[in-house]
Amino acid sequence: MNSARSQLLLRCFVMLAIPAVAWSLPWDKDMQNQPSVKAQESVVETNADSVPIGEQELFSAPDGLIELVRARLVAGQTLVNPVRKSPESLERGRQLYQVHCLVCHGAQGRGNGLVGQKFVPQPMDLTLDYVQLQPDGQLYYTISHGSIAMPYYRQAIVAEDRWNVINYVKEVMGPDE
């Protein structure tokens, strides 16, 4: 009986020890030490010999506010909207606006979206002349590289679709004629 009790105690000890041994194995730290990129960070630097995937941006990300303003002005002078306004372009722009822009800029583009109300400063009112009179290239740069509180969308929205969003914002939210 003493031997049966010893075997039972040994089995209980082994059963209790197995989880402790499993926790100490290296697979519990597989994801701990790796580079991480936050949602609004720029792209991680790649090797110079790597092959680019997808489209290449014409302008690099700005280093500060002054560089952002300068780059916007240059983009406004050099970039021309290659997507003509059409019902298809406006519909695609509307769809993308609803997915990416509406939460901050609101349904009418007045900067009063549910998420945008939490920001300081408030999101831009897209119906203002300040926005509507900007060249398309300048708006393209802002969508691509962000602004003071606005995140960039160069990786979330492909280049042609950014132009569709601009067509939509200028046509639908522009001044009534």
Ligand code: HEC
Contents of the next structure:
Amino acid sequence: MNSARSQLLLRCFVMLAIPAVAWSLPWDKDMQNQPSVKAQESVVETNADSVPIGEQELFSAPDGLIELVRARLVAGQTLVNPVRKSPESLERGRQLYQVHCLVCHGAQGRGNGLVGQKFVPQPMDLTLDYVQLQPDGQLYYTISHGSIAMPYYRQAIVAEDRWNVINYVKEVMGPDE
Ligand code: HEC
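Right, and the form predicted together with this ligand of this protein, after the form predicted alone?
Starting with the chain above, the whole complex follows.
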């Protein structure tokens, strides 16, 4: 191959290659330019179908404290716990309590978990009649929607598992029969 021909081939190759490369430049930023959620970004709306949420209308954001209390009471009157207090349910509830609630409410539910001690107001003592006498649906609303300082768990714990946690809290932290 003479040198003029190889020069031409080289030019053809460069001309073909450059637009393709240029198109994807700067390639080192590709991973950054994506619709991902940054760490600690506050409200992350998931697709409506990503977690099976029933009773959708109960989850409109309560407009202040009075609305929160009202919505909770409505939930207490309308929602029925569909999960029987079986040993499996209690075991599942125990595991989830340890993952999600223990840090604030403490192993025995007394409201003195390590993280909870930093909270103002303090996490609720879950052994109190105030909690134990609430209808399951009311507790379900609190877990789903959070409370004044307490975060919500409707996107972290699927519906059935929220009932499992309630079964556990009532069985283990409730008054001795
Ligand atoms: C980050 C800390 C934190 C975590 C985690 C947490 N809570 Fe709470 N919780 C609180 C605080 C603080 C309060 C009291 C103030 C308030 O109502 O927000 C509270 C209140 C409550 C109440 C009483 C609500 C009422 O009727 O006044 C219940 C019931 C409850 N929590 C259950 C749970 C359960 C079950 C979990 C786990 C799924 C959980 N909490 C996880 C901090 C937490």
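Think of the rigid core as the biggest set of C-alphas that the two forms share within 1.5 Å after superposition. Because the structure is a prediction, the values reported are computed rather than measured. Residue numbers count along the first chain shown, from 1.
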Q) Taking the rigid core as the frame, how far in Å does the Cα of residue 7 move between these two forms? A) 24.6
